[in-house]
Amino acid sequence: MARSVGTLVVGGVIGDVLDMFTPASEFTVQYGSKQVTKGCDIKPSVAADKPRVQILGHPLSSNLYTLVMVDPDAPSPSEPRLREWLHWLVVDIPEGHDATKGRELVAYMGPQPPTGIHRYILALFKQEGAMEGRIEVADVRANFSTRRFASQNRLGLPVAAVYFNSQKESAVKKR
């Protein structure tokens, strides 16, 4: 993942998801051997299962580090009401692993594009230390606000963040 927020400010990110941000970490996603970079096109169907998230840095470091994956245009680009839409949430990450190191607030779930073209943006914000107890998330995907979660679990501003693009797959027709 580059240190740059420029993708992210052409694909709408910085705006509607985030605020602008200096990158000071980096993190990889990947689903299967396909990994996630500047707005790339992704499948609903490869995205189904969790992606491969992984915290670069020293393992031996004491940072955490907290992943929020959102959809902003739910239910569809042009009357985003949903948004935005609680895919993934992963507290307590240790630097130099990976997501499944960590403690899953939000059980996953892959892109469901009802219509339109959907941004899934993985965003990552370093914790001031372990989330242990005092972390709160409602029970509802709906309306979810990364930055008002942010602020609420003094996450500040993100240090790195990705996006991908997913669309409704088309049916297979069977003979």
Contents of the next structure:
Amino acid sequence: MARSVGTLVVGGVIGDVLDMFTPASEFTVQYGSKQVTKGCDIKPSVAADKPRVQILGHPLSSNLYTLVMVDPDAPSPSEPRLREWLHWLVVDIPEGHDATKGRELVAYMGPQPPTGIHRYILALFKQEGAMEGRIEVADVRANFSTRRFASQNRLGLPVAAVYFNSQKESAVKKR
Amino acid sequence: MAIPIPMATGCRSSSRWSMVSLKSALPPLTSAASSIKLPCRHRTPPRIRSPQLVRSFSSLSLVNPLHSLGFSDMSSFGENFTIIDNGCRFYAMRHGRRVPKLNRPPDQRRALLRGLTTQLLKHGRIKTTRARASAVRKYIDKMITLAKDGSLHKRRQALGFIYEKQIVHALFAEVPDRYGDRNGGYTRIIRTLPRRGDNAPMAYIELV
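Output the form predicted together with its partner chain next; the form predicted alone has already been displayed.
After this comes the whole thing, all chains and molecules, with the earlier chain placed first.
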């Protein structure tokens, strides 16, 4: 079942990071007890550990997926000089399983927005086959390009995406 | 005896008149008023004053002559002078008024909008209530238009509006690259979940 991508367009995810796509798969992302919905607010303290990402589908199917988590608003939404900042990269996730079953190429780094409200986008790509190790992993996380990564590894358009907002927590606990 | 009629001073900018101006123009009416229970106005102790003051109202033709004795509720609509005959428009409804008031007096409203535009230009994306977000769009567009022009006069106009001068200088430096091709519509509003404390509808507003 295809979810509409309207929220992604409105939030600027499609355009800044991804190209227009039709959702073909579904996946759920959960930080502890909090489920990530498009555009929801998650505190950096809650998102410090890696989430449980579950790809919905038939566990016996042979499809493999790649998960990319980027922040297009680094270091600040008004001046995104380091667009995009790569937070997490996992390949070879079998369908119907969660992200721990894949191969983690770039370790998970939690959101640490220095200033402003940042968007954190989790995009899912379908792989043609198993990634053998052709992937060049950049040493720096800054100035990552999801589009370039997808074209280099022949991933095509994403099949699903979700994003959440996060901002620096103030030292004093807000109401 | 010429008792000035406040309405003749013309339509004020708000095109509404208030009882305060009428009361200040007329002699004080505490005699009979205090003896008869008035809801929220004068708490003066009952004093019996000479009725000559009351009779002095006869030169002013009132819609309800019994009003001078203070029988009716002074703040009721039935006795107001709606005969404003110098041509200004006065509606009891909000038809055609497009300035968002934001539940604040004008000086506070201006300060709120200045602060919101300063913060939005500083952080790039802020979360605020929907009414404030849609009210601040106009001022952001104005500031970016000033920056697009770029001359010294426009820079000084922007400095008079935005609270922090580094933001103005940064804005004037980067706007030609960032918004050179775009004509208007420099912001985007995304509605989000209501605020927990008072269920106020919230929105993100960001620079495109």
